[in-house]
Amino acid sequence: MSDLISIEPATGATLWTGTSGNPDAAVASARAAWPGWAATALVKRIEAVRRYANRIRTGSEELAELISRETGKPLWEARTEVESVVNKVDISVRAFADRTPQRQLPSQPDTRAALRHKPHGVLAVLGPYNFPAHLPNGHIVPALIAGNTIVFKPSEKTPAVGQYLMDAFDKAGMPAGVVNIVHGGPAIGKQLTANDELDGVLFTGSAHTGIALNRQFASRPDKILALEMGGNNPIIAWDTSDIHSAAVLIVQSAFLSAGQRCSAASRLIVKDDLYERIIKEVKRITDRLIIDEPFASPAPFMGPVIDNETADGLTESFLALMSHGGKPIKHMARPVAELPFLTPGIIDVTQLEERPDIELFGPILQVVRVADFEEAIAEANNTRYGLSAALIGGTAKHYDQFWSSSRAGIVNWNKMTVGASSEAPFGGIGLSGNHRPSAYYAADYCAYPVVSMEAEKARARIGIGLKDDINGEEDGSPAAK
């Protein structure tokens, strides 16, 4: 009997049904396959993941439509996600060669010093629902290239996309047991991460779950743990003559993917004398955003959030900000009562005595007015998170000050907080991660360095600190006869 049901956010229709898997069996399968996969030549492992990428490319429109149906994101955005999945393979091949190269090191005569890298073993990959293909793929592909085997648990909110990826690996001829999938909710995830046969966990999701994993593995330094968590990201609007472009960057940062990006701008920090002009234009553009089902025409800017529970929580959060003194600039609304569509909410929280330092994973933008640039930076850093931050406007001197003072892993100037390049590392500090950035730097946590000193023959002597040999031997050679 099915205990998992995936519902299309935009329609309420059932998309997929299935049953929770057996994490222990999946780990055992991966463990059995690991020696053979690790011993497979690197070129063969790369060929295997390229066959997988070709499968994804061949079915790109099918996968894009599935992503749109299961997440509610517009089809145009789902297509960009599929493109990222395909491109990840070549990027990961380059990154593995760049970040984990084999090379000779300086050494003594008749000795070879070498640096090589080894895979960890069996890795669990826990995927999120907002980018259900791209983000787990960003862990899985580099880990496979490095020689690890995988147990993949997709989000229980997007199991159909996770299963599609698994089927693509199977159709690409990936050896049995190298990539395994286990469906289920939080209980299955806990059972998976508790399995002692795992050599590590690669996680993308909320800070709450990431902290729980960090505690769970606190006494296990032998296991690799890569945490890619959320953000409470600031975007500062400062002196600029192009109010429209500034407002566009703010709206895109806050409301792309219905605000369901870990790098989305949650807080807009505005200079006092710029406030009226910036807010007027941000609201004008936001009022024009098309919010509709993924396949609508004209194409929507954003679709619904993932489910009604999430929409209810975001609506309650907006009301809570109001009740504590926030002044609504644009009210958040539910245009379709029974479906999780939300209109973006914008609220001035300058007067709040305590601003909540939480990740509101949806289309809510909090606005704070400040008098000077030092106050703007202090407000930007007023968070336990540290993923993404951006400055819109200002001078090169302002940006230098902003860059050097910002507590974030991504710091941009006159660019969005979202849309990071896969050719660069992606990660943050504080509650945004544990110093294991993903994307281009994923290779760093998928293999560990091994340094070797090697010689064809054993030649050694002790030149100092020995007593005279009473047997007449010297330096290990027989005494003269």
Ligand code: SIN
Second form
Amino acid sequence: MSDLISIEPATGATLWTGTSGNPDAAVASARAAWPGWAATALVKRIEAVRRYANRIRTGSEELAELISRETGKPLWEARTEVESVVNKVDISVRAFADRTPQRQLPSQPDTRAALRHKPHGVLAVLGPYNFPAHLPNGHIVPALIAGNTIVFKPSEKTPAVGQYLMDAFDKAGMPAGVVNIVHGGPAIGKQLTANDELDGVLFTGSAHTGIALNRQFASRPDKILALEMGGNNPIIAWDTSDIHSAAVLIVQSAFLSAGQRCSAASRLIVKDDLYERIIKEVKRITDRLIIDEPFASPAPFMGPVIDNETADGLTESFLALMSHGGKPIKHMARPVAELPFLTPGIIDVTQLEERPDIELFGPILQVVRVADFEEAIAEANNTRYGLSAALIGGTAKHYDQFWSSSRAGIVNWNKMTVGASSEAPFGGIGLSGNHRPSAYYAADYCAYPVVSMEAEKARARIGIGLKDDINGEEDGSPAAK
Ligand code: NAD
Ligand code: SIN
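Please supply the coordinates for the form predicted together with ligand SIN, as a counterpart to the form predicted on its own shown previously.
Once more the chain from above appears, this time first in line as the rest of the complex follows.
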């Protein structure tokens, strides 16, 4: 009987129904397939993931529409997600060669010293809902190239997209058991990650879940654990002659994907004497944003958040900020009571004695005004997270200071906090990750290095520290006679 239902956030219609899977059976299947996959020549593994990329490319419009329906994100944005899925394959092939290569090392004349990498074995991939194709794919593809087999648990909020990826692997002729899917929510996730036959877990999701996994694996150094978690990302607005561009970058950073990006700017830190002009322009642009269903014409800037529960939580968070002394600049509204559309909320929290250091995963921008640049940097770093940070405006000297003081894995100047490139490592510090960045560096956690000293023949002698041999042999070896 179906116990999983995926609802289209923009319409409330049922998109997909299914049943929670059996994680133990999926792990057993991946375990059985692993020796064969790991022994498959690299070129064949690469061919297999390229066939998968071709399947995705062929059905790209179908997948983009599915992503839009299941997440509520605009179609134009879902199309860019599909493009990232396809591009990931070539990028991962390059990253595998670059980050985890086979290499000869300097050695003695009769010795070959080799660096090679081996796959871990069976890896679980746990995905989030905001990029339901791109982010799990960002773990799965490099892990497969490296020779691991996979148990993929998509977010329970986006199972249809997860199933689409799985079907694409099947249609691409991936050998049985190499990629397995198991549907379900946190309970199934827990059961999956508790399976001792796993060699590791590659996770993208909230800090709350990531910390639980970190605790769970604290006494298991034998398992690889890669945690890509959330952010509470700052964007600083400093002296600039182009207020409009600054405001556009702020609005895009805060509200693209309805603020549901781990790298979204949640905190705008603005210089006192710039405040009125910047806020006026940010508000003016935000007022013009089209918030609509994914396929609407004209195309929307953003759609709804993922579900009503999330919309309720964000609305409550906005009200809580107000009740603690925050001054609304733009109220967050819920235009259709029964659907999770939210208009972006902007609130000045300068006067709050204690600003909550939590990720509000949606279209809420908190504003803090500061007097000088040192205060701005201190405010930017005033978080346990450390994923993305940006400075808009300022001089090269300001940027140098910002770059060297910022505690984040992405530090940008006059660019959005979002829109990370798959060609670069993507990860953060603090509660944003466990120092195993993904994207280009995913190769690093998909394989471990093995160093070998190799010679065709065993030839050895002890040159120092030996007593004279009573038989008069020079180095204790009869062969040396
Ligand atoms: P989530 O943590 O609620 O869920 C992520 C996955 O973990 C889901 O598949 C879920 O079913 C599973 N899960 C939940 N509890 C579990 C448990 N105890 N044991 C095992 N599995 C469990 O995250 P979400 O709400 O789906 O996604 C949004 C979050 O993801 C945000 O915090 C966002 O910042 C973060 N995110 C991070 C990145 C990054 O690369 N750093 C990228 C995108 C999203
Ligand atoms: C995300 O993975 O949530 C955001 C990626 C980005 O836009 O930087």
